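In the form predicted alone, a lone chain appears below as structure tokens.
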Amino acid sequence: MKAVLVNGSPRASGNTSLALKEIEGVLVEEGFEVTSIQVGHLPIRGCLACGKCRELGRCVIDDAVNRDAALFREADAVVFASPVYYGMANGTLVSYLQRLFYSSHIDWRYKVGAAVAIARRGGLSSTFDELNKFFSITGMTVAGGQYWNGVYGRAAGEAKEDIEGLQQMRTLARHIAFLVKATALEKAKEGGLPSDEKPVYTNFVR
């Protein structure tokens, strides 16, 4: 079992990292091979809307998005964690995820996804909602915990004082492990996972 944890903070050793370490510890105990990557400090720009990824199977901007795609292709579970900026996820992380999901042609169905937000005070739930949208549009299984997945802290290390938030991270990790294991059991059964209908695309002008 493989999990990829994505730190969307520019700070490698900040509160976002503390939250992810709680998750990582439990996942390792559950038998996962865990890969942690940090993207919040990288110069990742948004999508160019050029459409070249349809031909190339990757983004025309050759940066961490292309580099990391193989990790997500092999992953059974992913966690996206971000500090809260103006009630939203870090813009660098959002650009990374938008391009990753659009350009990489990964089959995300039935992978387990979880979002985590870290804030001084407000904006946790809106950031949590923003990140969850990547999971539901691609047919992933969304993991929850005992509350909306968030930890409070501003200065580096303050998250250690949020004992409820850190407990949420451990609970979330156990739920991720359960869902991955349950999905593997279903895949092993005769017939495996359900077959989806061919997508039908419509819009509002024709």
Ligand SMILES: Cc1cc2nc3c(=O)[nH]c(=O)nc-3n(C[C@H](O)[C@H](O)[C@H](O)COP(=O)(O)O)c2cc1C
The other form holds:
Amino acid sequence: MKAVLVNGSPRASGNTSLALKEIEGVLVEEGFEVTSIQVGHLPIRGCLACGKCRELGRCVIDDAVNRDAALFREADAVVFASPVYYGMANGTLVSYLQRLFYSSHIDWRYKVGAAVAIARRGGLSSTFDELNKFFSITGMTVAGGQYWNGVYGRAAGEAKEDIEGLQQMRTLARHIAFLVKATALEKAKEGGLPSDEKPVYTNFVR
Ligand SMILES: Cc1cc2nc3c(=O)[nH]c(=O)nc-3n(C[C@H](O)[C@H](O)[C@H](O)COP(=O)(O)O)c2cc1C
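Having seen the form predicted alone, the form predicted together with this ligand:
Let's see the whole complex now, leading with the same chain.
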């Protein structure tokens, strides 16, 4: 079982990293191979909408998005964690995820996804909702926990004091592990996972 944890903060040892470490500890106990990626400090620009990825199966901007795609292709579970910036996810993380999901042509269906937001005071829910968008449009299984996954803290390290937030992280990790194991059992049965209809693709003018 493989999990990829994405830290959207530019601070390597900040509160987002503390939240993810709590998740990682439980996932390792549950038998996962965990890969941690930090993206918030990287110069990652947004999607150019050039459409070249439809031919190439990768992004024309050859950066961490292309480099990391193989990890996500192999993953059974992913966690996207972001510090809250103005009530939203970190802009670099959003650019990274939008380009990853648009360009990589990964079959995300039935992979388990979880979103986590970290804030000083406000915007946890809106950031959590923003990150969840990637899971529900791609047929992923969204893991929940005991609340809308969030941890409080401002200065690096403060998250250690949010004992409820850290408990949420451990609960979430256990739920992720259960869902990955349950999916593997179902996949192994005759017929495996359900096959979908060929998608119909329309817009509002035709
Ligand atoms: C540009 C910027 C905007 C921020 N906006 C918010 C905000 O809207 N709400 C909030 O509660 N905290 C906000 N914060 C505080 C961070 O979310 C908080 O310090 C968080 O712990 C940072 O996570 P990190 O240590 O992993 O970087 C902001 C911080 C920065 C740098």
